[in-house]
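What follows is one chain in structure tokens, specifically the form predicted on its own.
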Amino acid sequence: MKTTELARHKRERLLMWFQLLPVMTVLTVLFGGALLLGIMQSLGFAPWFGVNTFPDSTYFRALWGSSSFWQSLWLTLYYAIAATVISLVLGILLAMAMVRTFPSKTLYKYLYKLPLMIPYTVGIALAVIMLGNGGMLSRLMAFGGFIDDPAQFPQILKTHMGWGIIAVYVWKQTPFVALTIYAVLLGVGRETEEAAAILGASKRQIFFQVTFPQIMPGIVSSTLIIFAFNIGAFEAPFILGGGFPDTLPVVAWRFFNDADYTLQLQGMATVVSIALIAGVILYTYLAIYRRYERRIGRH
């Protein structure tokens, strides 16, 4: 009987395997062969530009080698790791809002949504036309005499702190963290918080000792998603910026509309570079997050 079993369970997933392979073929061969170029253009393969030096690592110690790389390296984790930490708090608290029950809840749950449909480029729009000097809310400030003229409002955008560029990252991030999250809080659901509860646990305690190892899983996912977008992202920095030193994905695209098309291949170095740099970081998140996991005794 278990031999039947399993020589059917084996059927079913090559059947499955089967069926999955013309599309992981196109995708192997499209994103693959597109990595692989990359790669060998950032090593000196490029013949259509007259460059051939394969493999050479000379673009990767210019770029290395460059302190405006650096800095600008700094500049691309500060606003990754800065809208990915805010987006999660507020994630958090909205996720745990929305377990509970409060009137108006059907409305609040659509329109905490609205950001996830609405592109980047649009938020990078309202964040100029509220936050820019003599936009909506200098103008409003100015208005409620807080300051004399929409000029003297605080700097927020064009400048290194990034203030625009994050809260454009946290207003689109923030919702689908906490859609995340709440869908993991409606799985576990509330039984074992009001037991602790129960037992004379106090707030902080059921949170961080309850709650929060049982979030961990949706925090973990939504993290990974929104940081290795932030990391690599180009509008919101390009736009809101502060001009040099720009991130890295903006130094790529200086590189590739250079004049001199061979620095293409600089920028392709960049690219390459930013991926290193992202995969490192995530890879040792991911192994944090599964030595928690063991220590707390789920694998």
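By rigid core we mean the largest C-alpha set that fits within 1.5 Å across both forms. Numbering follows the first chain given and starts at 1. Keep in mind it's a predicted model, so treat the numbers as computed, not measured. What changes on going to the form predicted together with the partner chain:
In a rigid-core overlay of the protein, Arg13 has its C-alpha displaced by at least 2 Å between these two forms.
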Contents of the next structure:
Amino acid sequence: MKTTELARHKRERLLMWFQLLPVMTVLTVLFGGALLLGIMQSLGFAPWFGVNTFPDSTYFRALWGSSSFWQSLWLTLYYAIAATVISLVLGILLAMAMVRTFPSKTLYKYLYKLPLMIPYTVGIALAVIMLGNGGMLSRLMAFGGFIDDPAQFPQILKTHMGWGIIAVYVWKQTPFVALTIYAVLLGVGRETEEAAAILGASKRQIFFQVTFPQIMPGIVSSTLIIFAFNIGAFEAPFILGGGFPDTLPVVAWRFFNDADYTLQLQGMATVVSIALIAGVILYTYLAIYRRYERRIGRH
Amino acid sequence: MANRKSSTIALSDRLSPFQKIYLWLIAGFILGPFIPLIIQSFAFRWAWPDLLPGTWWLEQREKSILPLAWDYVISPYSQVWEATLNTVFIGSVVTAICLVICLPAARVLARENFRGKPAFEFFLSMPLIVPEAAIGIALLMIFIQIGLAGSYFGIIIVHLIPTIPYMIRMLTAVYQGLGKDFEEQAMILGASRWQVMRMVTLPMLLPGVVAGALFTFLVSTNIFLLTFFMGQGKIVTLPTLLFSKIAGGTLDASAAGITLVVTIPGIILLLITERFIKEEAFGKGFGN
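For comparison with the form predicted on its own, please write out the form predicted together with the partner chain.
The complete assembly is shown below, putting the previous chain first.
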């Protein structure tokens, strides 16, 4: 009796793993393969170019030793962090307005999701037509009599301040943050806020001591996703960036398209560096968040 | 008493004046830039600093039947048609494969508890937090070696990476909402496994599965970087086509037209999916 029970249990477990297998295999092969080969190449393993000096840290040393790498890293992080923080603030405000009732809410719920549905390249095109020197803002300023030549318009795109890049990210990601936090707010309901209000808490207190801890999981998951995306994004910095020094993904891409084949290994070292830096930052972020959760006694 | 009053205001279900203005500002920020884009695509000549085009296409109708930009967009030279077909084809195949491999896994994740489940779920979310450029370039090197770069097959495979996490999340939410009860009742009433599957599980799953599939399709059609790297310029999709038109940092009338075309699939899918998409699927955290 017991043995048949055990056998059945075993068979069910086996069936379960069998169902998980396809998705696991696809991700393991693609991710693991990319990771393994990427690391090996950055350490000098590329027999197809006639290079095989594995393990060899020259490429990393050459990369990390150049000041342009650190400038690129700084730019990459600056664009990513600035856009993430702005999107987060705008997204929280939007989500908190969305839970209220207002006329045409149904329509608004369609409208604010539009940027989520279309590619980043559309956002870039919109940035060009709005913020470029001959763009809409520059025309409006001329209309207002502030400037009388496109060249007088303050350069927004193609500078290292990256306003154009950040604007595209914020345009695309505010709705994502809002959607995530709106979902969390719908899930927790308003009872706890009401309770706090009855107990005499002020608006400020309700937000920072009741609402904020509740939406924390949404904040963390959405900022993790957009920050990781921003670090690895290519098209916006490529088109709207200020040229040398470029962000790291653009640098890696330039290494790969260089006529000199051996630079591809340098490019791979750049790629591995991006993944490494993103990994360390995200891991630290998650670790801090977990400590926070433990501190407030949720886990 | 005063305190009481302020707390009722704090919990009002209506928008505060600030929120009202804020919602308008956000709507303007999201939709506003489309206005000059549409104008641009119908302009004949639009010199700086005119707020509206000096010459509209309408006034020059004897010179071209269609607005110049749109004439180019629908002509084969623009590759818009080719890119649309490629985008739809790749998106459909990716969605089908993704559905097949994610459905069984989502069922298990929604219903079973096993050792290492949180780690497994985290693993499935990894594609969302690994920078795309890193994975794209690394895979490109492998794909060039094995001859998959520049092929449909190669693009479809890499599209699975960013679509899997969303598909899994949405399907898991569907299975969690379903519960086991109905299936068990059907079994008790003497239905066979096949009958349960065909007459109970599938009809109940269908709306959620359709939503997941549509959303996966959407994610796939929006992917730029992976397509750009793997396509090697041989296979154009709508995002990569638009990229090549605006890579110089300027936007002429034809690029404005193409931008609008690239926006259309998103609008269509938004109209279809808004009702289906479970907001809850996005609220799921990483840290727990």
